[in-house]
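Next up is one chain by itself, shown in structure tokens, the form predicted alone.
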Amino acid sequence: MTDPRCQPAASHFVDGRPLEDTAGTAFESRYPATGEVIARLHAATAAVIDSALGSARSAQAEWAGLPPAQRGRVLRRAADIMRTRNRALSELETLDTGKPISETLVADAASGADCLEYFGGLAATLTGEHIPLGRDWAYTRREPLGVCLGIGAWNYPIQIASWKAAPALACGNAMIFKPSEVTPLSALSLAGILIEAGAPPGLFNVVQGMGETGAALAAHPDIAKVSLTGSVPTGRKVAGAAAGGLRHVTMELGGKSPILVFDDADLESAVEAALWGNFYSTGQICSNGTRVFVQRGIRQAFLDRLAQRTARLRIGDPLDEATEIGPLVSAAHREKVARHVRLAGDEGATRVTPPLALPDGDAWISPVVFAGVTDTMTLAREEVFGPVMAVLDFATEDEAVARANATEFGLAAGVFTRDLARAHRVVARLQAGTCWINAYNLTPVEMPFGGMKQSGFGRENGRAAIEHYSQLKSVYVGMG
């Protein structure tokens, strides 16, 4: 039976209001901790994309017609309402997602909130450039797009959404978002949220489906640009998609990221970096440090001390704050994580940690840590997407830069290590579009985010978004 804190009112939000077509194929959303049934919806037909198109295009002539400063408080206001519900949201993303409330609470509707305050102060400052040529002059103007597509991923449904959302209105741009269909509720939230805070109706809908949802709308003539988070494959078929029709794209993809942590580093710190790096979210985070590179001078030390902390994580009710560990999204994705944890130890990797405690359920792995991986081992070259950390041992500095540059992937990278000159050096040589120095997966809306490689190009967060949902306007003045 559905949840009455999950099941919306209707599967769309479109012009400003819940829209429901049944003629859509319909879905549920379950809790991945039970397997229990928590929502039923419909994926969107062509009459709910057709509507969410009208209404798109009418509401971006509107908004961008306001002032930047109307823009920005608009977005604010959204900001403090997701504020002042962040129970009840992160709630209702650890029923669809299984994450532990004591993640969703600060990861996930909170820092969408975050993201909307950040844009809606930018707002304002968006202006153009003056530029003498003499007795004539030109200017620029930055403008909207039109209408964005945003095409979300299961791990972080509102953060994603929100990531989306507040980058392409503070610009004067409409938004249709379609959620992942495996978390399709919280972003229904949000949509009502932003009207409430004095969006126009048609601004931002939601529209639900599978990946032929998303492809129609990624093809669609009216769309100026798609915004993707997911994995390769799909970022290769929603590339190709809207490269028909010449349009704006942002790839956020997947990663195989390194962290290099050097014979002097903070132990404790870098040991927290790679737990957390691998074992947040149950692992399924696209950045995270999957491949943990070890210098041999304190290669027993650092995989004694992982050893430790991880029999120490506790694992179990999502709804209870205690809980660190949650299960995988669904018992299908468990499957796959558990296949590629059999296939590390039958390439001959060595499993460090046993196997810890589970609640009942399908969805549910143990975090395991493996350690005598290889370069050409399975775990060091696919992304698993689950809590499955791969230890390699290093010699020097060029080495370690070399194996973690040798990859398909290019998302993010980490260094520890007390050597300061050596921190930058490192990383500047490392192919990876976001990295971090004695810390790891640390994403404050300030700084942009984006990968390189198959990871994906653009950038969200920053002041870097803007540029990839607005387009400049040179204009020449001629005096004589």
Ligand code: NDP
Contents of the next structure:
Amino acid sequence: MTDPRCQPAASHFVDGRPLEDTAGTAFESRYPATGEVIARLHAATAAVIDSALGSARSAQAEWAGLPPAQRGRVLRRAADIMRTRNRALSELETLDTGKPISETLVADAASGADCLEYFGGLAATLTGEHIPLGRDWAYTRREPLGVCLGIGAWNYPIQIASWKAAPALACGNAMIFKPSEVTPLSALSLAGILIEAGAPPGLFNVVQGMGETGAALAAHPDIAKVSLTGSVPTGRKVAGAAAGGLRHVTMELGGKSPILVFDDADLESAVEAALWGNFYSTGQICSNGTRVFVQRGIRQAFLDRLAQRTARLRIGDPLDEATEIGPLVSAAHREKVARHVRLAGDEGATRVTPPLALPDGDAWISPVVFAGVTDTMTLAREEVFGPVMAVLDFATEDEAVARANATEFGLAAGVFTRDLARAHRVVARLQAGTCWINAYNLTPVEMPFGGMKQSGFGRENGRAAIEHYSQLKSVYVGMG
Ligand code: NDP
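Could you output the structure for the form predicted in complex with the ligand, given that the previous block was the form predicted alone?
Shown next: the complete complex, the earlier chain at its head.
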């Protein structure tokens, strides 16, 4: 049995309609809260991939020839449709990911709609420049790249698909999107919505599959650009495959981001930021502030308040709007997170929050705060991607900055202080692509998002994303 709310008409969405090929490897999607199978699908065969590429190529040529304002209108209509279906899309996302409906109602399809609306509005504003050269002159044209490939992680499936599709399509590209096999469903909904909004068939195709499907597409000569959201090891492989064809690449990868809390910080707001910057989406967020550096003067007060707040977290049925914490995405992922919890204890970190009562099921884990974490412990070095917070303490600003930067990652960082001169000074020294001052993990579409160092390159959102989905052509005009 599958869930009628979830089982799609077919595994893939190609050339404007659902497409099935049962010769592909069968796989299933489960509701993480109970482990029940909610949908059965098949990975793409070579025939599905060929037809996705063929239809994307012809749709792209047609789409790029439209007036940009017309392209923008399609994206804005898609945003409107998404908003009217927010409840159903949120339920689907909750069933596929296990994330509480209190989150998916506001952070998933809603964020996707914001992105479609934003880039829909930008589409008609994308222009080149006029360059006077005396008698002669030159101009630039901003042109699309061609057929782009999006590969998504499982934590924000429809948000990731929209964050990649919206700027790609606004610039006149087509996109083939491969969701994570763990959360294959909501990208299919986005594909249907784009067709309803007036996109030509083939402009946004969804093909399902495991890593091999993504790898085959990333190395395909017809793909002009690859945008991956995933882990650093996958990023190395995908960037390597794309490098073979010198394809454009955007990499949104993992992190081990620091939050720096100075003695003069507003305690309540710093505690809330650490709490939700570690436990939102049950800790499965790339930019989470998983190394919380607290200055010694407020360390104890911070830990006491954090422990009180953690004890009050509401864990339970993800479809209940009062629930704050759901399960992890799968039992297999739970095993990885549980290993990190055991290891942290073995390496000498102190657990300052008792385990909370959990519902039955294999994917549940209690949020946990460890204090006394040192820079060399595994918990301070490796991405856990679960609700496991590491609190470290520091004495001086210089020390905090040096230790915050002592990581291979560079995705995000936060600074909490009432001294705004210090806040800006510290942020300027932090090696992270996205920083917050007295706030954390807010990612409005207007603000570019992305990483430094091993956390990746390229940017999503904001006008900056346009640079990564278009190319400039320079035209010299001789007037003689
Ligand atoms: P993975 O790296 O395991 O997978 C990401 C995607 O890549 C999946 O669709 C996966 O397919 C696919 N894939 C795997 N191997 C290959 C390959 N060789 N070639 C092409 N595609 C491949 O990440 P997770 O799904 O486990 O997501 C968690 C990770 O994503 C974390 O590290 C997290 O930090 C990062 N992330 C980064 C974000 C950012 O914006 N910086 C945001 C969200 C998450 P399949 O799953 O089917 O194997």
